[in-house]
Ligand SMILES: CC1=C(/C=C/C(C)=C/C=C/C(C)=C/C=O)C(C)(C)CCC1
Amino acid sequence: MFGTLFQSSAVVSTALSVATLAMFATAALAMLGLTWTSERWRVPLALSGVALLASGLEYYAASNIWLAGQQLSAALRYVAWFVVQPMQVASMFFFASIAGKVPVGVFWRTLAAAILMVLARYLGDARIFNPTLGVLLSIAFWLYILGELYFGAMADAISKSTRPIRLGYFWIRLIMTIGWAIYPILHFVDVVIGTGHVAPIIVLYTIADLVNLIAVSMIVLAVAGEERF
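Please write out the structure of this chain alone, matching the form predicted alone.
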């Protein structure tokens, strides 16, 4: 019974609608945070807000497409991912830069890795090259980003910072480690195994986006608020 419920069109439309409202609401909260947090937090907060806004627009379009035909491809997700995931990586750079000096080369390398991570999945999905290769390349670029977060200059800067910043960085990095793992896994099931962008895949992607986007933005806002006082 649960399997049938999970795959029903009502569950998918509900998940997409909830994601739309949640993304827009959290984007508004992040933007409002710009008015009462200190100036040094404005770049990571603004990046988080814009990422949420872009994702909200994607989910709004996805909801309309689903309601019209009860079908949805992964194309819209790639449009959002090409914007959202590089912005999240950029937000982490500026988050760490608040704690201390981080070379600008780290920004460009991690930003390029985030774009290539999404591009690899897209090219595999589009069958421009082997889908399995797309998954493997995507994982490689993701691991490079994690390497910078755990062992690079950003981690060094954070280690010398205040407890709220260290704690916030820890949780965001954990989300980008565990939460982002769902994307290559679902891509493998969707594209390599060939289940297609079916209802369970859509719902799981949506849940992952809710956690990976909203939780990260709220952590940035919470740390910015605590650092203000």
Given for the second form:
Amino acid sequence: MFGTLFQSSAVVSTALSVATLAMFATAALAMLGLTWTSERWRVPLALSGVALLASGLEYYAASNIWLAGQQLSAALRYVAWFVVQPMQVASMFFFASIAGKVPVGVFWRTLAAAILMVLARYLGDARIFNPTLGVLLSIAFWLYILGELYFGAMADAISKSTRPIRLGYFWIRLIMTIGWAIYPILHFVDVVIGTGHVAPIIVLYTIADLVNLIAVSMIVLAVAGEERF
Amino acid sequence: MFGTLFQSSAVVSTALSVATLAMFATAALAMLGLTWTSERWRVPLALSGVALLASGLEYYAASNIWLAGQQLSAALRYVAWFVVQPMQVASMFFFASIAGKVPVGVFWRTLAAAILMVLARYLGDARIFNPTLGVLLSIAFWLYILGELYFGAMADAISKSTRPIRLGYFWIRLIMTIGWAIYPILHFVDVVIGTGHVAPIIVLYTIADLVNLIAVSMIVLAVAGEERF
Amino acid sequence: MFGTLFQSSAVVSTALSVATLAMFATAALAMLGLTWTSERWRVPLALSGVALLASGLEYYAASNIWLAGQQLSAALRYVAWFVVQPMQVASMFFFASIAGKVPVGVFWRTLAAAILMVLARYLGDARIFNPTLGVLLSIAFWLYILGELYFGAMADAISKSTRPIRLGYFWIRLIMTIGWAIYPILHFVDVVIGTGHVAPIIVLYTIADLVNLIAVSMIVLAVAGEERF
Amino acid sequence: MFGTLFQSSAVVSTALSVATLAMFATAALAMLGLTWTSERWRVPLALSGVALLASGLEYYAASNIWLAGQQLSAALRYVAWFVVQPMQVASMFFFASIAGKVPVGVFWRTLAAAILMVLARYLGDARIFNPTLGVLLSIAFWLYILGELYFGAMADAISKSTRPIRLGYFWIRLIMTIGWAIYPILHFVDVVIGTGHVAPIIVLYTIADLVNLIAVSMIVLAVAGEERF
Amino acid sequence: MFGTLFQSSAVVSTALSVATLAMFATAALAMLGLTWTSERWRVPLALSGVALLASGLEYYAASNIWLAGQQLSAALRYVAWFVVQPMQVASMFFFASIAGKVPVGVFWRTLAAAILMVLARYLGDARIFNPTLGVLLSIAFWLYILGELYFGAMADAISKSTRPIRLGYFWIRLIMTIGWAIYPILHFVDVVIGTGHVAPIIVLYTIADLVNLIAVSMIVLAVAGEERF
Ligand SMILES: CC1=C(/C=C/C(C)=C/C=C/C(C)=C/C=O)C(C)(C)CCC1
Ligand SMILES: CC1=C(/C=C/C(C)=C/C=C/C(C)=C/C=O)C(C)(C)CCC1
Ligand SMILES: CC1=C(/C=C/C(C)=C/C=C/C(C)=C/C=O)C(C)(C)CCC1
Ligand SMILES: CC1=C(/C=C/C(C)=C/C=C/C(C)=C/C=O)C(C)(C)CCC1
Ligand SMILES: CC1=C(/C=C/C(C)=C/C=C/C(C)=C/C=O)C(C)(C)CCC1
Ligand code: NA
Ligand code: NA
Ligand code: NA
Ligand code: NA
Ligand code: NA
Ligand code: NA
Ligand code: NA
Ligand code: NA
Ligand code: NA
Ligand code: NA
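Beyond the form predicted alone, can we have the form predicted in complex with this ligand?
Full complex below, order starting with the chain above.
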């Protein structure tokens, strides 16, 4: 939004603008939430709020670029992935660490996997690297993160915790499994099949980002709110 | 506002600019209010403040678009509805939850109804869906929200509460009944009768938004202020 | 400032830019003041700070419009009046309410009078309404507000209060009498005599706004500072 | 920075951009400092932080204007002086008031002198007033402020205070003597000798502003930090 | 980012945009961190957060300049160095001061060295000074800072401290040794060998800034978090 007129049928513009406003609004909510949740929840809550802020800035840029030329490049999407993914993964580590001791090595390994997951594919896309190898490595790094979330020390710490924490972890992990699966699928259609960044692809990416990022942040806020007393 | 000169008779510009400034100012007020109200009021207060922030950003965009071309599309209005409506409804759930236990199912049902109310009509307007069916579904979802507010668990929780809380709930519910009725009426004139987004329609939408959003937020702030001690 | 070069003799530019910077700076000061004043002063202090923020945004717009075309319309001034006036009047109600119980009816009546004072004249200026009747109604609403400030329940509550509160009220009321009298006078010269928005008129309006808004806010901050202990 | 490319030799651009970034950064630092210093230091600290914010906005404007036309007018500098000078002087009054009782008359007299010091010269520069008289009055008002700082009630209050407060006052007063002397000297070269706002003059003004404003603010922050316990 | 479309292969754009978003996001994180860490950690944490904010603003400018003309000048990089370097060095002094008493002379000497390290080379680059002498002086000042970090009073204070503080200091010092060594090397290739600010040079500078600045800030945040109890 913000700058030019768009027709009611311009579904892409509407989707990008809704994402911009909704992400800024929920980022503000998560940050204001720091004032009413207990101190031990602040790290995962701040991380998920800051991820929404970064993503909102990306969608604000995307809205303006779309309005200027009815076109978007995949590069912008990578920019947000590079910034948002490490924060989402770190947020999970600190979430689990509230429930119980998680070795710090888990933090470094999942953080590295999150960065490499995006980097491998990016170098492939930029032809600095073999594209097929890139996509395979990306999937491997994603599966590694899921492995840690399902069978690693974080799952152990959570299993001994309170019901709200277990429930919150269950839902965030589900988002990182099902919600994130949309990205490689869309990326396959967009880049490998080669439809390019056409309107339906952009709208689907945007809905995925909206749901995934806002849900993670609001789940952390809700669990922190329940665990206040 | 902010960018070009407008004549005193340019009532639309004035209305859009007043809405922008008033919404940013009351959003700031609601957020500053978090520092003097008790902790249990922070969720509904933050939600209503954040809704004003999002709506203020929309009016800032609308002001600039109007100044550039003396035209506005309905799409921009949908953008704000998609973001603001769920927050208003969620704000009511958390308001009622302060008075007494409200089942969490109410939260999910009214949130879904608020999103679907806007989505049904949007898909109709964008011709992705039958427009008449869209408007009928929209009205049904709105009536469902009103049903929850008048006869559901939220009303029950409120009825056993203090006078300021009961009064505040009464007024917000009235706004969501009478104040919100303006939207389908204007939408009928604008899209179904087909006057389009002419000046008087825009001014009336703007006054409705100004009154509805600011009133809800200031009522929450006032009740929270009274309940402080 | 902000965008283009202006000569030392461009007194209008300097006045608009000084107002922009001074209002943003004192708005920040009033908001930071919320951290060192006691809780009961926060409502009037936040209201006066938020009024400065809104007015600073208006002057920022005015600076840019002036630099672009060496012209300003009265409409922009109305935009700020619509937003700032109700906040100033509400700030007085909450100021007096700290000193003693003031019936809530006073709040609604002075708020309505502040909005109608600006609206009556605006509708006249926009030729939606008889201009002479508009100006007479405006003056009547202003006198009504002054009546409440001098002889109403707010004055009663204040009279039984501490010296800093009485002194602060005395000065703010004087500003709303003498400081505000400048607006109808300038408006008479500008619109009725018909000089238009010429340079000396703009500079005088700007100095009036600077002094009136900043003084009210800093008086509230000073009284709140004295009453801290 | 901020908008266009500049060559490594463009020393003016670099100076203006460094001033912009450094002032925003230290303004943020002073404001964050409000969270770790004791309550009684908040007024002078907030004032000096807010002065840095206003000055940073001025340098942001100046950077853009310079990049657009390799020219700056003295008017912009006056804009900042009008806003910053009263805040610096008020900051000293509140600093001294922490050490001991200072009559409120000192506040009003030094504030008036700070405004008149800039106004006298400004009216001269804008040819509304005799330029020579303007500069003489300016110097007289500056000397008056220095008189208050060296021999007035503020110096008395400070002399009975702790070592960090005495040291801080000593350094800020030195800045207002030696650091401020640069302004009339540069102004003499720029306007009276008539070199105009050439590159070396701008760079020297910028370094003076950088050092003077940041030093005052960081001294207040440092003294407040030492006096915390 | 923010303004124009870029191709997936435009690695420079992606790097600059990732740096912008990541720095704003981690600056927000460091500042939010002030709400959950103990008071004594606030000075180094605020300093490192504010350095990220300043650097993020620089990268935001750099992104826009690159998009406008596929070119960047070294001057922009100096702007950030002038602002960021003194803050990084001051942050180390306050970090070490938490562990034990460090003479204030160390603060002034390392601060001066950090400014002179950048200034010496800058004056050489701008041909105000002999370029070879400039680079040699720069290296001498950097080595002096390293000397203080390895063998000075800061290292002594740290050596008697807790494990998290010693570990944090170890890593930040390593960054200031190895991470900073990249700057003179790249500067040698860029300016002395004379490749100019070509794409690989910019990407490497950007990665160095990203890693160095974010790492220092997150280490301070992590140590402050561990030392909370
Ligand atoms: C597995 C895989 C991928 C995974 C991407 C993911 C999991 C992205 C998540 C993004 C989020 C949560 C963004 C929020 O703004 C890529 C890089 C598409 C490349 C193909 C293989
Ligand atoms: C029933 C109905 C509608 C309801 C809209 C409402 C209730 C909007 C409320 C908006 C608010 C509160 C906005 C604040 O910014 C539509 C979608 C017009 C479509 C026709 C049927
Ligand atoms: C009585 C009267 C008026 C009063 C205006 C006032 C009292 C404005 C105050 C404005 C302030 C305080 C602005 C701050 O930004 C009008 C509308 C000119 C119309 C003529 C009659
Ligand atoms: C005595 C004197 C002057 C003094 C100016 C001063 C003292 C300015 C201080 C400015 C600061 C501290 C700015 C920070 O941004 C003028 C007006 C040049 C006019 C000539 C005589
Ligand atoms: C020794 C040396 C240099 C050192 C630069 C350094 C150490 C820069 C650090 C920058 C950081 C940390 C930036 C973060 O944004 C120069 C000036 C290249 C000139 C050649 C000699
Ligand atoms: Na858009
Ligand atoms: Na994305
Ligand atoms: Na407008
Ligand atoms: Na709307
Ligand atoms: Na201006
Ligand atoms: Na005005
Ligand atoms: Na610049
Ligand atoms: Na200046
Ligand atoms: Na970019
Ligand atoms: Na840099």
